[in-house]
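Take a look at this single chain in structure tokens; it is the form predicted on its own.
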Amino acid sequence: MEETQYLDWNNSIQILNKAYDAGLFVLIIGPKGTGKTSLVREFAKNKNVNLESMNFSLRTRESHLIGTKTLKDGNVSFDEGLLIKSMRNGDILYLDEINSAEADVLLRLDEALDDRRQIVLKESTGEVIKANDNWFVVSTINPLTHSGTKELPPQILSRFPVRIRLEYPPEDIELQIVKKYISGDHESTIIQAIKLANILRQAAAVEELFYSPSLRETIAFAKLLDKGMMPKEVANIVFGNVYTQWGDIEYQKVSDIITSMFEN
């Protein structure tokens, strides 16, 4: 999503502020596209604190967190990773989709997250890195139904005692969010698109469909509508066509719903 003022509809920033003041790390739980990253960016901006971000996947390695040795002009040096840099500087460290990380990566991360807030730099000098008092960590996890996600080990979960559940907002709140991105007045049509998105989300939640549209899709719908495109065409482009990757039957289900909700 492009930069715009974050609408804190469930007081998540207040919870983050209290956790920050108490020195308690935070876990944000929710599906993709509910604004988890936007929330963390807004929080860091309000705090006027540098934000370091890492998105986890099966390809994330310890070296991304800790750092790597490099050879330059015949000299061996050590380029510190995001974890070490953020600990030294007292940054906000944002660990996105942490439950997509491999076990060895989580094990190394756990060393830094425990109550001592320190890590031994065994890859380099063996120095003990102690976190700056202002160091703060926010992680996100997606539901286990999302591809590539795994159940977090209990010891990692315990490092994040403050947990925020961020689901899709109520329809009236989603409308307020979407309207921030457009200049035209298409309220009734956008309301219909949000209703469509929620129908598809609910169907995905009970595994009747393979995909759950996010806030990004309702914003995209409104932006294309703002450019003069017809509602039904936009609905097919933004909401319908993605289902073709699961076959004609899946696509036709969604296409029929779109046809019933949009006349043109």
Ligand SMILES: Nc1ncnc2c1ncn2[C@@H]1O[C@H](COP(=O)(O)OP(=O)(O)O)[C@@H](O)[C@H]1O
Given for the second form:
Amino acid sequence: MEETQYLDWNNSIQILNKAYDAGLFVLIIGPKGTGKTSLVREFAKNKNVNLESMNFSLRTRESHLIGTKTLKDGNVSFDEGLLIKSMRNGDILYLDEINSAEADVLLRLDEALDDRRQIVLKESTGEVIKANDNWFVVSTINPLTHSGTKELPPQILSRFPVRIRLEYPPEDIELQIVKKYISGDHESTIIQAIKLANILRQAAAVEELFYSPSLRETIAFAKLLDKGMMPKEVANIVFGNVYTQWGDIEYQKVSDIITSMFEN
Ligand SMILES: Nc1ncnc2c1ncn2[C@@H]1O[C@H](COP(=O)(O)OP(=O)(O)O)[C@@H](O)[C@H]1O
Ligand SMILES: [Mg+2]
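In place of the form predicted on its own, output the structure of the form predicted together with this ligand.
Shown next: the complete complex, the earlier chain at its head.
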């Protein structure tokens, strides 16, 4: 993994710090690839606190949070899940895309998130696990416009009273971020790519296109440019081709925009 300094362009680290000190859990809301995971990693690194991360999906089960019984050398033991571990250790627990989990998983999580900050380990000894005072939880959700995302139940939402919005950054900020990942200059071409990305994002926001490119794409564009590839070819590879997934008409719309923006 590359080590790149996170650019805290909207003061999110400070909000996270205040929430941490106040013992208030945080929800980060924003589309994919706007820096949510990087933000929390940077925050944990600055705090020098251990970070445990879980990515939620429809396949996430209670056992992933709580733990599972295992058989070792004829003895049954209990392998604690990340929720329990992080509560014991006072870690930062990062729950990514929490709204994609099933209701029963969220219900079990809710037991730990309520003001008592404890959970009954009914799966093994019945022990009551009380969270370390430093235990801190940060979750993310994608906006509901994204297909496949579910609404987070209000009761879970209320466990995260601090809400940070992380949208796509303004053009000049995105340029600064992207330039952190390359050694060359290419400034004017990268600005074009960011403009293209924003056109596609706006079209996706009003459902004229099916896909909204993220900072991952603008960073990838700059990296390929830095390897000596031609701008138009890179624009097609990184921004254009993906739209063939929704058919030729969708692809052609984007291809025309690319042709009008990049000469070679
Ligand atoms: N503010 C930023 N400073 C530096 N890099 C960033 C920033 N925001 C996003 N990135 C980079 O953009 C990419 C996507 O970010 P990521 O944190 O994975 O987004 P998300 O978790 O919202 O999907 C990563 O390569 C990340 O390092
Ligand atoms: Mg992420």
